[in-house]
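As a starting point, one isolated chain is supplied in structure tokens, in the form predicted alone.
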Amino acid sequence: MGDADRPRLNRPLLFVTVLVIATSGLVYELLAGTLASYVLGDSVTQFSTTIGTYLFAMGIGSFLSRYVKNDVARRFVEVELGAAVLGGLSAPLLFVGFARAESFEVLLYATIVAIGTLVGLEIPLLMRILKEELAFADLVAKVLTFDYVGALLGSVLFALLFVPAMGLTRTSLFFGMLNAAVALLATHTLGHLIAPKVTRALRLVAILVIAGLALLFIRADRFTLWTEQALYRDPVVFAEQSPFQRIVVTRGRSTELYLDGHLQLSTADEHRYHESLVHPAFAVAPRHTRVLVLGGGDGFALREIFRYPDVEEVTLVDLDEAVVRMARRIFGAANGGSLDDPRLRIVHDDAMVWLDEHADAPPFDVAVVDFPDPGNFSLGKLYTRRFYALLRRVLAPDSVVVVQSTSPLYARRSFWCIEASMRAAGFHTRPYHANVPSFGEWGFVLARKLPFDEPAELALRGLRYLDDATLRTLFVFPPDMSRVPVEINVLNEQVLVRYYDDEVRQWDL
């Protein structure tokens, strides 16, 4: 057959096969490095340690290409397919890798591989079915040019419509359909290269897989709950992945709330907490009129703000949403209805960011700051010198600040680094514990403008934990919770990560 009579490809439609590969490829590997960062903890170790070895075998592919002699359109359909498969089901088959499988490590590993490796071998078969088309220049500036456009769509839409619209299990089903289609619409543009017998064998895979991709997709949510249940010990009442973290609500003899798998509160105990949280510091505070609380969603921070009478306005700053819509629907009844009453103001915002806008706000006196603890960048840049100094400009100055700072036993130097922080921003601290079952010894800082005593009497009486004798004692460090030495927690150097990092791994927090 001469080239005239040779059928010509759709090139259009093969250079949007390109578009989607690139998208479906780059949204697989931030699958598994979010994925990871989830349940392993550090995302800057679980990103980059994720996107090498997903490049890596991407050049695995690119290399084994080459063994690839003849039935190039066939075998390029077989890759699209096996790539939607592994990749649609990726994120299920971590997930439960993660709630039951003995080394989570090496299936994430073996699965980046796998799908990598997929990945890498569709472009160059797909640049040698279009070889008879297209010179070689253009074709290398049109592959290349639609693979990193794919590439920016994948990495744009992932962060900002896919997972939070359909979190990592739909995300990663949604894009093995998209794969499994390419796969079938190759049937159709590549049909005459392939033999007939065996184009129809391929369209009848593809169909099942999108069919069978589509039904796990339809009944995600069971399996997710499913798949969560056995990281839990009580039953999961809600779950929701919201743009910034998991957030799920266990019930049991207590009811417990975890962000990202790891646990921030249970009614059981969550008292003790948050009474130390908030009472110190209104023992201190000459007034507290004027209140600002950073993070503490969860509205149990706000019902012991609310209990003084002369509190007359609060601003919450929450960047999650989600969490507040959560404890209104889950512990409205537990935080005494804080979040709706009408002294709050609400706002979702990084804290970071609110902070530098609002200089110039009227100063506040208190400031209870919540965060979750630095287990990553994110959060840990609202534990740096920088934050504390924003922090300190929108205070009176007789105001009073406490932070939550992990424990001075488990998380010895984070807890101190946290303190030399504040200093360093030019705040007078006292440290101080409180024993908390759910999370054992957990550790706080009072700081102020000005030198100041630790407080001896609490301002309001009748609470469940603190009375006068028991808030003398939260100011004593044992020896083995004792000050040790450590850097300045700095934006561009957060060494409190590290610390963290490394003590949560000792004691498997």
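We call the rigid core whatever largest set of C-alpha positions still superposes within 1.5 Å between the two forms. Residue numbers count along the first chain shown, from 1. Here the structure is a predicted model, which is why all the values come from computation and not from measurement. Compared with the form predicted in complex with its partner chain:
The two forms, fitted on the rigid core, differ between these two forms by 2 Å or more at the CA of T53.
Residue displacement note: V490 has its CA displaced by under 2 Å between these two forms (rigid core superposed).
Annotation: Cα of D71 displaced by at least 2 Å between these two forms, core superposition.
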The other form holds:
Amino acid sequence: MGDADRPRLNRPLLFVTVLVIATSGLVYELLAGTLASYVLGDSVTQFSTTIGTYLFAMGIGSFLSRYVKNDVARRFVEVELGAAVLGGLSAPLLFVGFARAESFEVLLYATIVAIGTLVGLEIPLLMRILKEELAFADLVAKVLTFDYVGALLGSVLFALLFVPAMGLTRTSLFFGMLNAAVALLATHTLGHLIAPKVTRALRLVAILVIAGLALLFIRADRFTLWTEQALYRDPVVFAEQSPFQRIVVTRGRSTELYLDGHLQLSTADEHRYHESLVHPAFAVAPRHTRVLVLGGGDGFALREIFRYPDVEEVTLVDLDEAVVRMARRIFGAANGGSLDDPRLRIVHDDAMVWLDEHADAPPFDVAVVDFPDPGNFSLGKLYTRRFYALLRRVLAPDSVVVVQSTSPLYARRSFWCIEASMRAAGFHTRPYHANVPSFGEWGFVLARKLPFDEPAELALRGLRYLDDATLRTLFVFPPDMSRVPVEINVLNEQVLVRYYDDEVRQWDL
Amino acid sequence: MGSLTRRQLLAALLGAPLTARLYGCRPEREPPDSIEGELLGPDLRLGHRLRQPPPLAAWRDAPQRRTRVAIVGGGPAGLSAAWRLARRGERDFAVLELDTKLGGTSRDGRSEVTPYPWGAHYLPVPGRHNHDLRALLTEMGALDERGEPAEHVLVREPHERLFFRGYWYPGLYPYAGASPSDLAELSRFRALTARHAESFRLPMARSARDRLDLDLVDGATWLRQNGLRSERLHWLCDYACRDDYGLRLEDTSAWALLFYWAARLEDGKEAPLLTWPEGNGALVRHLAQAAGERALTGRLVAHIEPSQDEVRLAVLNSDGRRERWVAERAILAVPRFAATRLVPNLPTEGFDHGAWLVANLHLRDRPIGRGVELAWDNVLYDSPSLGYVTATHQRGRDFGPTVLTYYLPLCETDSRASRQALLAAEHGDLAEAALLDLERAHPSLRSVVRRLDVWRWGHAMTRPRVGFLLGGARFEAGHPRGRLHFAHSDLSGVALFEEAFFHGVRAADEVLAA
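With the form predicted alone already on screen, would you show the form predicted in complex with its partner chain?
Below is the entire complex, every chain and molecule, led by the chain shown above.
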């Protein structure tokens, strides 16, 4: 120790190293827990299981450190670089994995174990390097002090600074870079303990890792998930661009589905919407044997439909396979697994083209039509007189149809235009509305080929929103939502798209 | 490639200034071999034998077939005549079509994605006086029992869009940046055409003869004479002339220009358009159903010999066999240039046929472009072409693979030179012309083109140049000569389905009345 020729370790730099290692180690742990609770919901369970796993993995790392016999400094730098790559990429990897991988949980826990193990190796290895320098008691005290300070720093900065300012992905990449920078620093401070050739190689790798992570950090805007986040109140947990639309799911207190930026459902109150959509039609229909669902690939309307034991066959026509795939993954519990019901047949096609090609299909007893609002001509065509005429052809004389018809309050002319277009196709209609807090006042049109009375009694008990008394109130329209004179929506002149565009603009102002 | 360089050839198709701009300074660029596709056109092998057919004596030993009415030509006019005969209970007729397919310039094609047009592709809803055409459309289900057009046959919204200064705008008129005087001229022009609505009718034979003076002046001059100088209005009218006639505004008879706008007005409103995914192929297919097996393809009528009591036709089959047909009467439903080879001394003056290029682009996915969404008719402001029509639009398929039909009329004054340039070109040259033109609106178009087929129409349509009505030949051209009757849109001087149908039905009625 007293040997003057021997280069001394730069102690302050080494303690900075401990601080950074501890901070980023804790950040990775928090990232995994936050991300898991974002995408899987239920933050208490997710946090306790991910943190428990992470701590356990750190224990594995500490245990494994004993098998490092020689070249401790070199191994330390390598472990640092490994933690930088894995930890830095953890958030983007898990986000992408959630959208793509078959079993997200396997990926999640594998990532946690790998990072935890590497982080668990760091401190024991460092302590073995430092033990040449310090007395044991002093060593333990100092290292652990910086370790815990780092942990405090990590937890405070994570919640207050990094996630709000950068989001999960950039935070993850940032700490990866920091980790790699520490590795680079270590090749300097511990340089005398590593063969010169190896030092050069390690430096090159460290620089490459920093550059790679920095590039991802800068180009993060290309990953729409992160820029998109600015548009939504709650964390985005799923985003996919299908050939037809942009599908985004956010998760806060409730889980919400957006298509092309428009809210489709919130788990907070979707029961109000879907009970109102399905059960009045089922109350009117004399039979529920064969059911047609157009749109509604999220499976929530299906959940309500499968409550009826006399439903034998449901055909779901939804343009977008990606919506159904997403719903199976994210809403599999919320929609009661309805998309995997053996009575269901799923067709991916444009509903209008499908109806045109299936005029001679055996008639359906109930048709539930649940398309996004008519914001463009491709959607507007699904609300035309022609569309309803095609729909008529696949119904029996006493069948019942229900159509989601946008808001009679916010889009009053649009609502009554849909109703008038259905009548123009020869339907008798019974418009109604329900209050769905996420959407506001929402409208539907119930229709049959024959004149009919509004339903007074549900065919099913025990719903959360609808009972017989509530059902009857739905058909009462207060003056501010009552019928207004409108033109009908036809393929060659889609007045509905213009009505809707006008009305949406009005409410946005 | 003949004597023309590739660049000269593109210049002949797209015009020299545009070619220079698009083609850049590159002296020669190889046509892209990567784009798969075929070069198509009417069967010229058999057709050109009409120029020097074997002498009549060659048919001396050929088997003889008899029919009451021989209809020469299976395009819209000939098939309309057959339809009329069949509907009036006359079953003893035969349609003899040169090509391997019926339909003429209204023919269509089919892919696994969609049917698509190779020529004419829409029809304005006929006025209420046009009973015969309305009867045809009612049969087809395009008009309902109350005479209202069926919703799914009317062009679906969005109807059209215009690529103007780097952006797709809705509608056909370039409203963006239009000055108040531009807009004032547009509405004055509309009022002017509305005032003429009574003088112009479809079919043309029903038009009044009170404004024949308009035939003596060209469209551009006539606009200026009426104080209409707006560049945008001139573009709109030029587009209309190229679209319907394959002519520039300054070559088109002002009578024809007004006819385009005024004849489609019904109660002061522009008649809405009917269309089908396969274009007017749907119309000729329906007509052909009426003819059934009496419509024969691959039949070149080489000689026609009318006599006092019958008409003898010498027919060459595409398989090389010969047939002698004997008919009571014959309807010549062929273009004028073909009719003159069969019947001596037919007046030909004033019949000028323009050449067209039609390309069908089979796409893996929709083309990306800035501005409003893909429409049925997609027009480029600054282009010699008419833009393209989306085949999947009417069916309601708004995503995924589609077929775009691109139309390029060769509007040069000298139609012969254009025709030669077109027929000299290879597939790669013509595909390149279409792509260069469309890439201005869709820079990444090539990456979604799976296949690009090109059709060369050497004689696509007759052109109503200045003086076409008063040229002398027109009014007599449709009159029967003994047992020979004439039916073709050429007889009207404008190549519209309405005109072909009118002449086909008229010729059939003449035969039935004889």
